[in-house]
Each structure stands twice: as C-alpha cells, then as structure tokens.
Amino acid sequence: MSNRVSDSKFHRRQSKLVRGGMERSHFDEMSESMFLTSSYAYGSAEQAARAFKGKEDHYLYSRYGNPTVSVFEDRMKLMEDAAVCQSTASGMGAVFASLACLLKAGDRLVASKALFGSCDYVCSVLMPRYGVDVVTISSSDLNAWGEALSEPTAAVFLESPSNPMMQMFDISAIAELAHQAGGRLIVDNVFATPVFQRPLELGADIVVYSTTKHIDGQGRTVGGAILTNDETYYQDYLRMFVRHTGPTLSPFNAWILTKALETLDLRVHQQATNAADVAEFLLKQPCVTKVIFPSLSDHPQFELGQKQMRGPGTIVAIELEGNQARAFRFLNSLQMIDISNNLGDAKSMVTHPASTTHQRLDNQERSLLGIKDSLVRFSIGLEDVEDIKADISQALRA
C-alpha cells in the first residue's frame, strides 16, 4: 500500500522540483521508488474487467502507465503549472506525437523553418506524407506569421529560443494568431528550460521537451514530455495515440528523470552564469565575428527575450572567422570542452550545426536561417567558468 505525500504541504517551485507527486509504500522510504515491471496482477477477473472499463483505478500495462513514471509526470506538471504531462522514450517520440496524434490527412500545419533538425524532418517531411498540408516560416515577424495564420489551421509549432542561432518569436502573438485560425500552438522549449520560460502562460496549449537535456542534464538518460493545460486535446488525441503506438518512457529512466529534477533550478541557474560570463569573454576576442546570446543587448529580439524569459539560457553560438576547415581546427583543439551534439549537460560542450544536427538542410536552407560553415554553438557546463574560457582561449590561440 503506497502514501501519497500530500502536494498541498509545499507550495514553491525548488519545493515541487524535490518532493512533488510522490508515493512511499509501507517501507516510508526517502528516494522514490522505482517499479521495474511491465504488467500487474488482479485481485480476480471482475477487477480486471473493471479496470479496463476505466471504472476502476488500476494499473494495466507500463506501456499505459507505471507508478514510477507516474510521480515523474507528477512533479513535471507541478514544475509547469499543468494539468497533463503525458512522457516519452525521447524528446523526438514527444514532438512527433503531439503533432501526430492531432494531424490528419487534410489538416494545416504552420511550423517554424527555424528547428532542430529532427524537428523540421518531422514538419517538412514527415507530415507531408501523411497527408498534413505543411507551411514553414523562416522570419519571425509577427506579419509573415499573421499572413500564414490568415486561413484554417489545426497546429502551429515553433522552438523559442531556435536550435542554433536563437531566433525567439513572440509566444503570446503567436498564439493569438493560432487560436483565431482554429489551431493549437505547441512550443518546444528546450533551449529557454522550464527554470527560463513558460510557454503555457505565455498562451500556448502545448508544450514539449526533450527530457535528455538540461532536465535530467547529466548525460545519463533519454526521454521526453508533453504539457498541456487542453483536457480535450489529451483526452481525445494524445493519449489513445501514446498507449497505441508505444512512444513509452521507460520506469528506470522515468526515476533518473524525477531525481534530476531535484537539483534542476540549482543546475541551470548556475549553467546561466556561466554561460553570461562566456558570452561577454567571447565578444572580445579578435578570431570571433559574431556572438549569439539572449541576454546581449544586440541580440535582435533582445527585448522580446527580456518580456518572455526569465534568463538567457545556457547555449552560446559564435561565428569564426573563416570557413568550415578553420572551425574544425578550433574544435579539435578544445582539451576540456567535448565536441558532442547534445546540450544542456553538466559538462560544457560545443558542436559544429552546419555539419552535424543541421546538415540535412541544403546549403540554401541554412543560409535563410543563418547557420555558417563558421558557426560553433556552446552548451556551457557546470565546469569553473574560468576553465571553460581558458580552453576556448588556448583553442582560439591554436
């Protein structure tokens, strides 16, 4: 028999992030527990009837639910103030199905050109085959978006802060716009973090993550997150789409994410300072051309960002002087700082977009959206700060 810990005890958010949604069995054990089992048992045949009917509380398959991944998606909605968080096997199983399960053949879908990789794989490509009617915006002018959202549309997607030169776009317009054509807006907030941004209250109906980043943010796991505040839309698309196809974040991975969230707002706090600290070294060194950070006054949506954000974030992008072979050199020469296409990590790391996450896109693509064969992007670490800017300096030097 389990002890729920009563949510109403604690109120603050570093409270939520350490004890929300949790459950002690009859051990009262301190860590949460973790449930390795695939299916569960019934007290008789008329239980198990009950259960599948939904009449009766139960447990049926951990590709619906398991009690571990359950405290996790339970302090996931007391972090965003949300009434579903639906989780996944990854942060793309996430953006896949929240456009997926809505989306049908027909159907109008309004996506930034500004995304991951993976993600415009999924708008530009993915969608297309099944159907969906695609239009993707390279510019975050609010008239090229009210111009695409002047005709029906059932889903808008877009990442604010974008993957890598950190293009942010009015969240609150956008979704204005979103609701008079009919639609959904849903956000990927992974570079902002849940600690930075709040796209839910910034009007958005749907909110993704990639789980592997800053919120677990130890290199140690891969999952994924679906928020929403819509009852109609998790009811009556996600989750029948999730239980069917299997998108399902596993129990051991589940209980890595709950203790990482433990120390998630001390992380990425820190992360932030450091990254600020970087950003500032950066812009006076002669070998660097341009460098892309939220909270430098010539950041093109600088103001937007200081409106919708609560920190800048702990991604760091730079242009070299140079071409792409000259890019490699400096990568190569980094001694600390591992070259590695993941962010939000305990470690620093810094990747080369035009040749890893965004190589896909033509050399067209990438020049519309501003990504050079020059262009670094950090992920900046937990590491001292002043080791983190002596590499980057020595490699520079190199």
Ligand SMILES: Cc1ncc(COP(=O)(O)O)c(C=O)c1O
The other form holds:
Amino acid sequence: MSNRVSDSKFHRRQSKLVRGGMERSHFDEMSESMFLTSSYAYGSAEQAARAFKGKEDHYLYSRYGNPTVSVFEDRMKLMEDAAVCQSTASGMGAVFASLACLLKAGDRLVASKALFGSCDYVCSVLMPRYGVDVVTISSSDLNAWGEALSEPTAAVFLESPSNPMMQMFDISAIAELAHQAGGRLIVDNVFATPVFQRPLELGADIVVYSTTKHIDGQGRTVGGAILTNDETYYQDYLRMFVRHTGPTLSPFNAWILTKALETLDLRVHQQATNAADVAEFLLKQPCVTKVIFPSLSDHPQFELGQKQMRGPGTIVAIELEGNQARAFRFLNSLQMIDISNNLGDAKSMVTHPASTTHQRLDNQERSLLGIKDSLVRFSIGLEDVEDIKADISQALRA
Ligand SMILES: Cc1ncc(COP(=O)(O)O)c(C=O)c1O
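Other form of same protein, the form predicted in complex with the named molecule, not the form predicted on its own:
Below is the entire complex, every chain and molecule, led by the chain shown above.
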C-alpha cells in the first residue's frame, strides 16, 4: 500500500521541488522509492479488464506509466504549474513527440530557424518529409512572425533564448499570433531553464525540456518532458502518441531526475551568478571581440529578456579574434573546463558550435544565425568562479 504524501500541505515552489508528488510505501522511507518494473500483476482477470477499460486505477505497463515516473512527472507539474507532464526518454523525444502527435500532412508549421541542430532537423527536414508545410523564421522581429502567421497554422515552435546565440523571441506576442492563426505555440525552454522563464504563464501552450541539461544538472541521465495546460492536446494527441510509439523515460532515470529537482533552483541560481561574473570578466579580455549573455545591455533583445525572464541563464558565448584554428587552440588550452556539447551541468563545459552542435547547417545558414567559426559557447557550472576565470584567462593567453 503506498501512502501519498499530500501536496496540499505546502504551497511554495521550493517545497514543491523537494517534496512534490512523493508517495511513501508501507516502509515509510524518507527518500522516494524506486519501482524498476516493466509490468504489473492483477488480483483477478476481472480487475485486469476493469483496469484496461479505465474503470479502475491500476498501472498497466511501464510504457504507459510507472509509479516512479509518475512522481517525477507530478513534481515537474507542480514546479511548472501545469495540468499535465509527459516525460520522455530524451529531450529530442519530447521535441519530436510534441510536434508529431499534432501535425499531419497538409498542416502548416512555423518554426524559428534559431534552434538546436537536432530540433532544426526535425522541423526543417523531417516534418516536410511527412507532408507538413514548414516556414522558418530567423528574425525576432514580430512583423516577420505576423506575416508567417497570417495563414492558418497548426503549430509554432521556437526556443528562447536560442542555442547558441541566445536570440530571444517575444513569447506572449508570438503566442497571440499563433492563436489567431488557429495554432498552438510550443517553446523549448532548455536555455532559459524552468527557474528563469515560465512559457505557460507567458501564453505558450506547450513547453518542452531536455531534462538532460539543468534538471539533471550532474551529467547522469538523458531525458525529456512535455508540459501543458491544454487538456485537449494531451488527451486527443499526446497521450496516445506516447503510449503507442514508446519514447518512455526509464524509472531509474526518473528517480535520479526527481532527486535532482530538489536542488534545481539552488544550482541554477548559483550557476547564473557565476555566469554573470564570467561574462563581465570576458568583456575585459583583449582577444574576445564579443560577449553574448542575455543580461548584457548590448544584447539585441536585452529589453525583452528583462521583461520575460527572471534571470539571465547559465550560458555565455564569445567570439574570439581569429578563425576556427584559434578557437580550437583556446578550447585545447583549457585545463579545468571540459570540452563537451552538453550544458547545464555542475561542471563547466565549453563547445565550438560551428563544428559540433550546428555542423549540419551549411555556411550560409550558419552565417544567417550569426554562428561564426570563432564562436565559443560556455556552460558555466558550480566550481569556484575564480577557478573558472583563471582557467579561461590562462587559455586565452595560450
Ligand atoms: C535547446 C535544446 N533542445 C533540445 C535538446 C535535446 O535534448 P536531448 O539531448 O536530451 O535529447 C538539446 C540538447 O541536446 C538542446 O540544447
């Protein structure tokens, strides 16, 4: 017999992150229990029949649902103030499912061009292959979005701030335009993090996460989540799509992610404080020609960031003097910061987007997005910020 710990006993966000969705077994354990089971036994054939008809609450099969995965989804739901959370096996599983469950041949998708490489592949390559009419927009200018959304459109997909240039988009205004066109707005909120931006509050219909990033934050799992208040979207599209195509999160990974949520706010606030310190430091370095960080006043969407985000995030990008060889020399000279394409981790990381996450784009597409060969992206972690700056400083000198 499991014992649901009442979520109604606490109301504030941090308490929800620590305790939300918890169910205790008859052992009264303090830490959330883990159910590594693919399937469930029924007391009788009649009970199985009632469960399959939805007349009795009973887990059926872990592709459909699992108690450990449910605790994670409930905690995510409480954090985001969403009616529904559907977890997935990866962030890309969340992105693909959020779109594929909804779109059919002949529908129209309006997508930002400033997306993480795999998200752009789904929107620009895969969806047209399925007969979806796709329009991509590289500008933050609302006139461009208004023009694209002057025709009936089923879905709008964007990421704000974007990977890696941190281009921001007006979520409230684009949600309104999407609704006028009869569509739903899906926001990839990975860079902003759930700590600093709440797309559902801003008017978006669906928010997607790669939980691999800040939500895990310690480099252990790959996972994803889709959150919404749109019951029709969930019941008529998403629920059945996930059940029958199977991009399911494993209970073990769900357990790790549940525990990680307990420290999410603390970690992300400290990482953002470190990132702001590193951004200020980079501004003073002679061979750094540009620093890109949402809270710097020269960011092209600085005002928008101040309006729709509660904090700047944990990612800083720079342009270095010189070419790719110079950027590679800088990366190879770092002694503590790891070269890795992940982000949001407690360990600081550095990436060269043009040759890794965005290598699939051709030169013209990369230059449209401003991704130069000299661009370097940092994900700032939880080390002592003086050590982070010292490592960058010695690598710049090298
Ligand atoms: C913005 C963004 N969206 C989606 C993804 C995909 O997530 P995952 O690697 O968990 O599939 C990533 C990173 O990989 C990302 O940076």
